[in-house]
Structure formats: C-alpha cells, structure tokens
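Have a look below at one chain only, the form predicted alone, in structure tokens format.
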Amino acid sequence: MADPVHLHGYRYSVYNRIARLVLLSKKVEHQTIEVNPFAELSEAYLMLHPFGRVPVLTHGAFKLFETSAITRYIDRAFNGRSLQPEGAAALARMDQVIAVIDAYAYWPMVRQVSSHAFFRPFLGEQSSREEVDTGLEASRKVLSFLEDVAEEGEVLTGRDITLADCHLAPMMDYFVRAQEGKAALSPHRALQRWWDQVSVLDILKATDPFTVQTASK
C-alpha cells in the first residue's frame, strides 16, 4: 500500500493552490486538509511548519514546507510526465520564473491588485485604490518579463505544463479578476495567449477556491 499523501493548506492560498496544481498534475491521490494561517494554528501544525504557514506536504513519514520544495519533490516523487523541461536553458528559465514571480509579482499582483480590487470586496471589506494602483504600475515590469519569457517559447508555451506554469496560474487568476488586471494583462500578446490556454484546463477548474470542492482528488 502506498504512503498516504496529505496537503495542508488554506484554500484562498495562491501557494496552496500551486501545489495542488502539481500533485492533480502528476495525478497523485491525495487529501487535502484546511487550514488558515491566519487563524491561531494548533501545536501539531507548528510541528509541521515552525513559521506557521501554508502548505504543508506530508507523504508518509515524509514532511515538506516551502512550496518550490514541494512541487519539485513531487515531481521527483512520482510517476507520470515530469513537470520540469530537460533542456539546461529550459530548465534554468523555469527557475528563473519561478523565482521572479516569488520575488516580483506575488506582492503586487496578489496582495496588492487582487486583493484590493477584488478579494477585498468580495469579502466586504474595505479596500485601497493606491494599493491597487502601485501594484499595478509595480506589476508592469514583471508582465512585460513574462511577455518576453512567452514569446521566447521555452516556458509558458501553454502547451506542455512545468513548473512554472503551475507557479504562475494561481497568481494570474487572482490578478485578472480585477477589472484593472485584467486590462493590463490584454496588451501582452503571447502571454494574453499562454493564459487563454491554461486558463481553461481541468486542474485549474478543479482548484477553483471559489468553487465548492472536495476533501479529497
């Protein structure tokens, strides 16, 4: 019998949803388990994850936090098409995004234009036009990266799923259900046509947080 595999994490959590993306991905049989981080987490989570954040991969005895880790190991892990490219300049482009979108657009494009321009109100809580407006003149910069990387046609092809691709998706959900992301995405072609494509794919239906779901895929 093979080792059970639990994901804790909370449904909202762009983080959360990456590596749900990877383990539908690899078709890995799993159970997801809720919880917010930003509730008062119980000791036997902190014995998980010492920093009090989400997610959390456990695969039998096996625990794992940090999502980059987790997607990775998953991919490693398991059986099926890898989720990581095998050219040297494909792969370090993966990284590349990966990191870039940790480091340049998670902050603006999720906490700032999402959050404000839509999560916000859809909560009925109240907002900031200047978040949104500095998040989206901070998210140029990283649209117009990304434009490039899509065209380049290493990554973000939205034809064969990495890494990346499953990095990035979460965070462009969030970013174009606000009217002003959504606009400012449009003008970048290849990458309007990379989210056109992954956009409409089962795994991203599947981890919908706005949609009633399951405990267990």
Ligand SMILES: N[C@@H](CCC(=O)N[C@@H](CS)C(=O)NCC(=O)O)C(=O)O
The other form holds:
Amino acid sequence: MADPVHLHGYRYSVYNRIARLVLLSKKVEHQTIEVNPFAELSEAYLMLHPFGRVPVLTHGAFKLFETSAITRYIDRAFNGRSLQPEGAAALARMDQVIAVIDAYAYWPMVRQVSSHAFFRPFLGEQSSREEVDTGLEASRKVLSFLEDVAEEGEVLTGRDITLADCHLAPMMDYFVRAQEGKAALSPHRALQRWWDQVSVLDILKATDPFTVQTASK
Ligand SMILES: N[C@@H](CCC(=O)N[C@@H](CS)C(=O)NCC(=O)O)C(=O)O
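The form predicted in complex with the ligand is what I want next, because the block you gave corresponds to the form predicted alone; please supply it.
The complete assembly is shown below, putting the previous chain first.
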C-alpha cells in the first residue's frame, strides 16, 4: 500500500492552496488536516513546522515544510504530467516567477490589498486604507513583471499548468476579490487572459476557500 499523504494547512491560506493545487494536478490521493497558523499552535505542530506557518506535507515518515519545496517534491515523487517545463530557460523562468511571488507579491497583493480591502471586511474585522494603498503601489512592479512573463509565453500561458501557475493562482484569486486588485490587473492584457483561463479550471474551483471543500482529493 502507498504511504499516506497528509497536508496540514489552513483553508484560507494561499500557500496551503498552492500545495493543494499541485496535489490535485498530479491526482495524488491525500488527506487535509486543518491548522490555523494565526491561532495558538500545538507542540506537536511546532515539531512539524518550527516556524509556525502552513502548510506542512507528510508522506509516510517524510515531513516537509516550505511550499516551493513541497510542490517540487510532489511533482517529482508522483506520477503524472510534469508540472515543470523542459528546457533551461523555461525552467529558470518558472523558478524566477515563484521566487518573485514569495519575495515581492505575497505581502502587498495578499496581506495588504486583499486582506484590507476584502478579507478583513469579510470577517467583520477592522481594515486600513493605508495598507491597501501601499500594497497597490508595491503590486505595480509585480504585475508589470508578470505581464512580461505571460507575454513571453514560457510559463503563465494558461495552457500547460506549471508550478509557477499553481504558485500565482491562489494569490491572484485573493487579489482580484478586492475591487482595487481587479482594477489593477485589468490593464495587463496577457496576465488578465492567463487569469481568465486559469480561474475557471476545476482544480481552482475544488480548492476555493469560500465554497465547501471536501477533506481529501
Ligand atoms: N515561506 C512559507 C510561507 C508560508 C506562509 O507564510 N503561510 C502563511 C499562511 S498563507 C502563514 O502560515 N502565516 C502565519 C503567520 O504569518 O503567522 C512557505 O513557503 O510555506
């Protein structure tokens, strides 16, 4: 029998959703275990992730945190179409997009714009206009870079999904749930076209945190 796969994560976490998109793309049977990283974490969880974030993947006795390590592991460890393009340039572009998203996109697009214009109001929590504005300003360069990548056509093509697409999609989903984010994306024609194609994929629908999710694949 195959070793069981468990994903410890929070349903509203973009990083958790990235890992789920990859698991679903590779058709890996798995169980999800809900962990809210913003609440007090158990000692047992901190043994899995000493930095107290989500997600964590376990595959039998193998334990792994850091989303880009998790997604690369899933892609290599399981059968199915590879989610990493062939060719040094395309692969480097994929790696670059993932690194840019982690370093420059997550905070302004998700934690500033979406959190303060969409998620906090959704939860009935206080939000800050200043955070939205600062986040929008910082998002500009990110969107412009991603537009160039989508135009180039190595990754973010909307056709063959790669790990870069899986990394960006949950963040873009949060970003455009804010009216300000939606308006900021629309002038970027190639990126908007990418999002129009990716946002309707079954794997996106199956991992939508605002609709009912099943516990496993
Ligand atoms: N570098 C980590 C980032 C993961 C991360 O920041 N996850 C967020 C949820 S989207 C989290 O756990 N936040 C908890 C906190 O900031 O305390 C990864 O790639 O997995």
